[in-house]
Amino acid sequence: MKFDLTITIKLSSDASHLKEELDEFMKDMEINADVEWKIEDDNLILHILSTERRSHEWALRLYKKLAAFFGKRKIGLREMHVERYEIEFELEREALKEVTIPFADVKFDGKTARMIIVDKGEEFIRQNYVDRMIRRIKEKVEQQYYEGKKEYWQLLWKSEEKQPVWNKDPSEEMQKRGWIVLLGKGKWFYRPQVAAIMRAMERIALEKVVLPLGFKEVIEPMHVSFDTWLRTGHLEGMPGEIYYICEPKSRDEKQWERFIDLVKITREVPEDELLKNLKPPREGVVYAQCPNIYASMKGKTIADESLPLLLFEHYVPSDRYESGGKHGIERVDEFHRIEVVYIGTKEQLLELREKLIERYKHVFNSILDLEWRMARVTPFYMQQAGMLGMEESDAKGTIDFEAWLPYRGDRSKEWLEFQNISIVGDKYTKAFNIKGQKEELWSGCSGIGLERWMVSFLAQKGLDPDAWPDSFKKYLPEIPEGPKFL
């Protein structure tokens, strides 16, 4: 790696007549770099070329001496001003395409990385954007190579075929019905009997899985920070599929006089100026569980009586922007779920898992009756980051459980994921320092989509509960009556 930094850091008066002293106090500086300054009037001008240490770390070790040197002879020194800041290292392999990004310039030659960067601010080194940025530009390399690639996806068991009892689209045949009403995109109103059926799937989820494994349940806000999304990888990995949240810059109605009096008057909602009104987002919708459960441990330590803990919330609908992405009831922009995490050692993290595979296989196969399967696939927090194509080992990642959907056709292709759980390793542990009394500490995660289960279900066995597999029916005997409409 080479780092070559020119900056100037601003005096406050002319230091010309100190060359000759500051020439010997630069020779008695240990750096393992080349140095080289100047003087012009107010202006002290360094140039640092280092192969090792980064040269904006010099540059700050320096202005600290620089500022004794200075101010024994009654002279400040303000801000610095990177001038220029030239920057190589090496890639694992050749960029297949440009990369851009913020605050420089980026050149390739081979395998060898050349970021440019001219005219910033003292914050810039101060806050160590540097390091970042190489981080950010060998990630993008990384992601060429994954383009296009599908997720890895590896089978691990598969049930029976079942016959389905029918192969229509349970969404359209439900809206056609009157079960379900579309309120907005992508966002659905559930009446009696649809509710009814997803309180079943809740039911059989509690009563057959987390409860019986010992999860305890917790209630969570609605809103996340982005400074919990930082620590996730959130806001990095999808900034698009979040719904963000502005809070009114005031309630003063006076400041919403304007707003309130084009409502009234147009009949619309005038965005201007319900934008004027609003602060920035700081927060946004849950899109999962998961990270307020780990926000709320920041910084803790957990008793070794307490491990493995084991959580469930299923109190706050996620959302998701999904875009052109949307389909029924099974691809939607709010859906219900049951969140369970937990967080243990890794040997009682494994141990965990095989315990929930059983009991899921029990719900699907004895409960369900469905035909399913399993798989070993690209970890979710590696899709967030764009890291198609990759799988973990044994011990770390994801196991998606697949319902077959008939109405779509071919069993070849036409699976809907309706299941997970993953287990991350240290991932968000570090990321929120929680930590054991000993050991170091895993978690993972398990998501129970009650839409998911709902679809995977109808789907194959149809909407008459005359054709429901007995064990389901004791969970739901009959499917309520709906209002009637004139």
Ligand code: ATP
Given for the second form:
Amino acid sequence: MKFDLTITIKLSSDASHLKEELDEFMKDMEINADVEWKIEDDNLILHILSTERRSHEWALRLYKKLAAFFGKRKIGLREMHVERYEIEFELEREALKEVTIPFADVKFDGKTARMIIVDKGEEFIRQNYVDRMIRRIKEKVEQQYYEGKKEYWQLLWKSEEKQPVWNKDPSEEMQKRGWIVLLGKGKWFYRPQVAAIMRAMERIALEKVVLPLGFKEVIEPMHVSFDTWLRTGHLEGMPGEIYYICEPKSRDEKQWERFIDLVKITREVPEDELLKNLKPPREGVVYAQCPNIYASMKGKTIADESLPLLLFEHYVPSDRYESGGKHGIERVDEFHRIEVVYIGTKEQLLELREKLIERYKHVFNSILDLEWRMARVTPFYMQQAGMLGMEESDAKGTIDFEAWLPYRGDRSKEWLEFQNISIVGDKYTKAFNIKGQKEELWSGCSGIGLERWMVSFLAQKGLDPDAWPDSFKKYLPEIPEGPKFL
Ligand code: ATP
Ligand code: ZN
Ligand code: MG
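Alongside the form predicted alone that was just displayed, please also present the structure of the form predicted in complex with the ligand.
Shown next: the complete complex, the earlier chain at its head.
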């Protein structure tokens, strides 16, 4: 690592006459870096070359000492200015192509990366962005190796093959029959027939998995603050999938007068006028329920007797901007999930995961009678050898549950993830500063996608209850009638 920084410190008056005294003073400075200095009128120019501690940290330290030195001589120190800051660091592997980041130019020479920052104000040094910029460049280079690669996928278990009763697309069929109605992009209205099927799925999940394991219901807001998503990483992970929420600037009708006039006259929504009346977003619609659950316990120490803490939420829908990827009711912009969240010691969570899997298995084998499988999946950025030790990667991570969709074709490849189970280690307990009395707490969640359960079942078992397994019919003996239209 090499940190090569040139800064100018503005002085309240010309200090050229202090050159010798300053030389003396600087000699006694205990700094583990090469420092050069000169005074040009009312500017003090420092050049700091360091290979260990970052040069800007030395600059901050020097600034304090120099303020005392000049203060005694009736000269004040004004702001610092970064003239040039060149940082050299080593990469794990060579970059495959150029990388850009804010605040700096980036150049590569083999495995050496060089980040050049010029002409920045004092706040740049004080905010200490440099480490995060280095990390970001390393991350971007690593990502180049995984571009286009899918996540790592390893089969854990699969059911026997089951003969599907049909091979149609349930969403298309239900739309034809008027059971579901598309209301805006990726948002469906479920008429009584489908609402009943989805509620039956939900009852099964609650009665056979969630409640018997001791999960207790919580109800959370539909809005998630940026503070929460900064902690969970959603804002850096999937900013393009979030539905953002804007508050009005005011509820005063006067402020909205022109907007109202335009609506009344044009019968359209005047976009520019609307935007003028909105604040920039500071929150978004729930993407998954767990972040708000963690946020509700920010900074808390959980009593041993409450561990493992088992909670579930099934009140708010999840919204995601899926853009072009939408299909039927299995990939929608608004969907309904039960999310269970567990917080406890590592041992407690490993035990719980086994129990969850056992109960899920019972549901998918003996109630829904699905052809399904479980796979361990690892996001590309964690695949790199050494990121996770073997033991680590067994404990932490995600298991996807997938079902075969006969309408899509061959069972060798046409599978849909309908839910998952994750243990994320201390990622979120750390991020929200949630502690145990003695032991470090881990956490995890399992998202039960009700649309996905429904599609998996209907794609294999059809829309006719006569062909459904009796074990499911117990939960929904018949499909209710919907409204008739002329
Ligand atoms: P995918 O890879 O299919 O986009 P994901 O990895 O984004 O899924 P998670 O964030 O892990 O999904 O969400 C957990 C569960 O939420 C999924 O297993 C699925 O049941 C459900 N889910 C996610 N996205 C959608 C969607 N667009 N429509 C319906 N259900 C969804
Ligand atoms: Zn979650
Ligand atoms: Mg997704």
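Every value quoted in this text rests on a predicted model; they were computed, and no experiment measured them. Positions refer to the first chain, counted from 1. Note that the rigid core is defined as the largest set of C-alphas that superpose within 1.5 Å between two forms.
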When the rigid core is used for the superposition, does Leu18 move between these two forms (threshold: C-alpha shift of 2 Å or more)? yes
